[in-house]
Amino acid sequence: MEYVYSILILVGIYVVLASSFNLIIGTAGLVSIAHPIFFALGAYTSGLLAIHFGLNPIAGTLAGAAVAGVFSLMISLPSLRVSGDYLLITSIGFQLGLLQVIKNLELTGSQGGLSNIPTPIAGPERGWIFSLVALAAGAATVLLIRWIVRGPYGRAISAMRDDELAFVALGRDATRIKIVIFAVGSALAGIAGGIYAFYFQYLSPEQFEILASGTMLTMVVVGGMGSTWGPVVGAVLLLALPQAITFLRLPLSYMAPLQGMIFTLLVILFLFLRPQGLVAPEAPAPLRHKKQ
């Protein structure tokens, strides 16, 4: 049972960064494969504070969250000013940079990982309460992209993505709303790390690098780029295809090579065969207005 417990786990924490990626590169169109630096930032911010100062769980990822937010300040304000092409290639470099700072700080482990993260639940009822938060977290991020996207403001970050210097013409910063949104998804990402660092108590920095890029931005392609349901489905899709393929009894060393080919496969498969993804976007909300 516990392990089904921690497959819902890891549903509800990806469907919590897959959403909050796709806010990012399909909502509002910015191009950055940064997203797992941001999870890792909330889960050693989280299990960090609780190791060294006993901070209670909801305390360490809210924090978590913050940290994640305002580090990703170091990437938009310098570089949504100039030209989105300029954040990915920011975001390359800052997810790499901040690997090898983690890798090797005796703060965080080091490349042996920050493990002894105390657990707030203990016992047999441990696995499903993790499992209804982490779903609950997954429930309320997807519902909060909702509300953003189909309000005002997502009708804002619709005509910024589609139009910039039209939108910059009519007199609103598009600046200002990239770097809101990057860092809503970020925080987001980090709210995950926290949840994820309270359950599993080990950390290790392979597990934030550029497979994980590619894992996450698999889901949203797959699932339905710039829809808010599609990364819901694509992370619950891309969850139960690892477990299948351990079916196939292959060697560890091939696991996870092969994992990486499928999911580079998919995305190809689906950027020129079905692009809109399985779930396709939702059509902007009209607007109302009053009655005179």
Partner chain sequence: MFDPAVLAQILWTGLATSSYMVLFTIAFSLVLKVMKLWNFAQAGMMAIAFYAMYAAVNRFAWPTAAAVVFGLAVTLAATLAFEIWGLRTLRARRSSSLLFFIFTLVCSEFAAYVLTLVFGTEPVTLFPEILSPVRVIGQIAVSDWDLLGVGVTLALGIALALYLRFSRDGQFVLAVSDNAELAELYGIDAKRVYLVAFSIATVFVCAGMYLYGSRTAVIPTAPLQLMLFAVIATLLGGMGSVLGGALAAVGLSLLQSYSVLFIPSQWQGLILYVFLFVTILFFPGGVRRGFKAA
Second form
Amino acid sequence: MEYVYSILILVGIYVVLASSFNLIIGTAGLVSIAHPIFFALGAYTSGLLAIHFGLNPIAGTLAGAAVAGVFSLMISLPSLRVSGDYLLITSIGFQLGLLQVIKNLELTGSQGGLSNIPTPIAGPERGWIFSLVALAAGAATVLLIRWIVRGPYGRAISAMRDDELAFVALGRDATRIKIVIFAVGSALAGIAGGIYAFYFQYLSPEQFEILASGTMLTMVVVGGMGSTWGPVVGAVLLLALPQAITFLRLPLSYMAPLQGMIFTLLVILFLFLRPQGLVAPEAPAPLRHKKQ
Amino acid sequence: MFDPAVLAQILWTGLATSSYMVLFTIAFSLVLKVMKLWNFAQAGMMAIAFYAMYAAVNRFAWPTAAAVVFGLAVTLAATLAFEIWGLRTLRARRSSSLLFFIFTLVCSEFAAYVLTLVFGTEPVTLFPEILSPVRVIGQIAVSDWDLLGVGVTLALGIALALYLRFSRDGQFVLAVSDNAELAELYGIDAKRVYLVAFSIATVFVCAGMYLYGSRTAVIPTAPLQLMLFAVIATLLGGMGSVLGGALAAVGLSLLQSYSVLFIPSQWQGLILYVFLFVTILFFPGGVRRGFKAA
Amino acid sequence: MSFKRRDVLKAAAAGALAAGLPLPLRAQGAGNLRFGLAMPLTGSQSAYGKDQVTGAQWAVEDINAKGGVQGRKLEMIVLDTQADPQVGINAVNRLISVEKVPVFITAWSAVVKAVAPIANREKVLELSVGASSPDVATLGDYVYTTFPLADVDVTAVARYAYQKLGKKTAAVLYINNDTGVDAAKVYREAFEKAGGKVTVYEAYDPKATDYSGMLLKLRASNAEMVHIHGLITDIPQVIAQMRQLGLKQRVSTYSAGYNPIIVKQLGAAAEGLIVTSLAPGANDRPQVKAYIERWRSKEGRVPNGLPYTQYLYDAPVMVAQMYDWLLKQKLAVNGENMRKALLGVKRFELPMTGVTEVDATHRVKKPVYLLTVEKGNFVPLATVS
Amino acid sequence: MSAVLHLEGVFKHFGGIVVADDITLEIERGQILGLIGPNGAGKTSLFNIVTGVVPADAGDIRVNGVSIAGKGIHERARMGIARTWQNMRLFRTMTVLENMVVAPREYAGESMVRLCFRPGAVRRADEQACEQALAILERMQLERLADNAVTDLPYGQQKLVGLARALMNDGPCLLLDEPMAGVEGHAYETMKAVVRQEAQAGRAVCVVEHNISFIKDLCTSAVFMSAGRILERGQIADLLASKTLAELYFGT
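With the form predicted alone already on screen, would you show the form predicted together with the partner chain?
Full complex below, order starting with the chain above.
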């Protein structure tokens, strides 16, 4: 069962990650790929706090979210003045640079990774409690983002995406909106990081590299960028797919690369045959007024 | 430690080592300049180039020259297929830069997986032996590999400059990189120019992988790391300025070589990113110079 | 043992997952004594991982051919880790919760560390065979190593350099990852404790390809001995660049250097290189000689990382002796009792690596075999115990 | 009476081209100032400078006596400078009403803090904005189109929506950039009436317009710009009578 639980937990974590990433790149249109580093910040923060100060997992995870949110300012403040491709490359630099720091600090376990993170729960209940927490976090994230997107804030965001200059000239502070969205999205990734750290009890810097960006991005794009449920579908699909591929009974040395090939080919096919993704964006809630 | 012979030795070895980095950076920034494309598929091109040459040398036992030609041919075929069946479609759809990013990155991954399937994951060098003969000039040790690296890089760099400056196709490349739409109005076929640019990039990639692979062991996923250096050099060198990128690659390599004299060696890997950060934070306009927002 | 069984299993698990059903109960091999093996069968480390699995498989075959343990057969379940912590965690979860093994064997520090929390939590014995990072000893109650940790062989090389080779100064060049950083510290301490002085202590980036700055520091220092602690991908490069710069000092490294690839890539420049092996060679033990012959006849070659495969051959033998103890004590087969068995047997007599004594500090003591390259071949230099 | 919008010595150049050369002018409450001149005279640029889209190189701009130098685009809008755009710049994916609801000077829904802690206040503000928007649409006889996507509307009506959106900002200044270009018939009359009402209600209005009859009908006074300079100012009739200006404007 632990095996099934660990997959459910990954599903929950990746739903949080893909949805929050979608909030940044799809909803707000900020072309960043540095999402894994905020995942890492949350994970390392809550892991370190638990190791050194015995902080309880809920406080630790929230602290991780806060750190991820604050660090997001380091990328959003200087680079929101510019956008598009430049932001994309900036975010790569930010991600790899910060990761390099993590790999060099003894505090974070350097290249060997951070081990010995205490678990809050032991015993047979651990699996399902964690699954429940992770899936609840996933559901809460989706609902939170849905609430943001369909409400007055979402209206502002879609106006901003349509025509930023006109939007600003109406008195709206687009920069603040972007910074807030970036911080909220990053903090959510931090929460995912906390759950990850406490469940797996081990972090390796390698898992937050640029390939992780590719995976998360793929979940968002395959699921449907800008839609609320798209990233959920994308996350579930992309986690289930590698498991499904194991149906093909192949010698082991072929399995891993073949799995990768099928996976990447599917992504490529998607990009060409269904670029809008599986789920179409959801319209914001209609404005209600008396004359209707 | 700071006597001139030491500094000169570091300078020479650093320059020689930067040769393949320069080649990769030129390939990367040329594609960026001409097509406004951050071509993360270059890692795939690099991997294909290396393994094609590796197969020719070690499996078919071909002579070196034949192996290089074979590597060029295979890489070119793969690259042109990537442009014709991949990028053209995305361009026609005016896809977002994110889609281009995913597509190019996934192509690199795909190439790495295919190569893993065929060649496995053991690190291999292009030739069995990695030691190359050395002579001492002045007080400086100069190996054959150093000379080859510097020579090939200079020759290809100069050839590219002359080509762009004097040939008709080269002029077209410059025109398209300046303003693709305007160039098309003047009757230049942008599609053809893109193919030309990719072909040039292929030559640089193959040369770079030849140099790298004859000295260092390669695994199918190694080129991704190598390419990131080219990305950073391109960014620092003023996006879209090929010469700027090449100079940045040399500068960064030398900086890494010399830095061992000044800062604890385990932080050397970080220098690259420190530079990147400083540039991003303090000169966001500076690096954008010469970059035409698409 | 072939891998097919595992594939069926994997497919079954995936199928159950897809259908949302609980995993079906599988027919257990009647009374088989089971244990797990999680090694990299794919990925960059697979060349070593596969050969080590082969060693372990032969051991299981040999034990079963001799009648198993008290008449019961030993059954090994092999899963792939790709030497990747994430994949390793999945594999071990599977071994524990699906296969219900009381003990599993694994290697590669990243994986050993990543799965340690699971072993401690689920009270299943984890035997690390090959991870040499010193903190393996501190991973918890259920994590033991059967392989000497880095301090053992690095200390031996350092002492040998000072005491037997008469080198008074040494340079330590190490790769900036957990393997290199920890080992470099050990070397420096051991060499200076013996009476020598470490004059150069430099790390290099795992991605670096130009080592000239570091090597020129070495040249300026005139250290008499050079210890390089890196990976098989970069050690030859560092030595090559060293020789190209005209540096002629004798070089030592550790067990990673005990690999014919180094001699192939470096040619004459490899002469005099000192490497270590934590396992006895063909001349030290007749069983090893026979084992190497078995490789030659069955696979037509010598295994990658011969000493490691010797340890992997011995690991199932240890497991068999533990099971034997357990059955004699009439204890239930579970992880807790498996741990008792390990500490109960304490002293294991093993065919390929000799006596292994497990102690309360989670370490093992073994003699270190030093070898050097002479005329393109590794020849024994000394044995340090 | 002091001016609502006051520009003094405003200067701006792009490379060698001077788009605003020592511009000084005032607009008072209730005044509709016409800004005329040939293409490229710097009329739209002047709007961009006032709204902060383009920062001025020199000079001072004051709204009701308060300098707005150094303030960002959105801050100026919140100080009461409303504007329309030559090409409207409506939010394409939104309805008419949605376009307008995000446009008041204070938009409660843009603060995450308020959304989280005072959701009721945000909802009330939203309702209020809806009412205000519907009232404006009613004046333009567009209320039945409130829930239509803006892109479904004919051009003239889109222009009206652009004005309606600007009117959500109840500040003292209204800058209209070619409100009449491409507008005919009924929409034309509506536009004229609404602009006049706004001035009468006490706003200072500035109109850039090529449609001379519109200027003649509405404006009390006008400024003639060419090559970034104010060449002439005064009553509209006088300006139109000037031969030099006519030559500059219409060419020869």
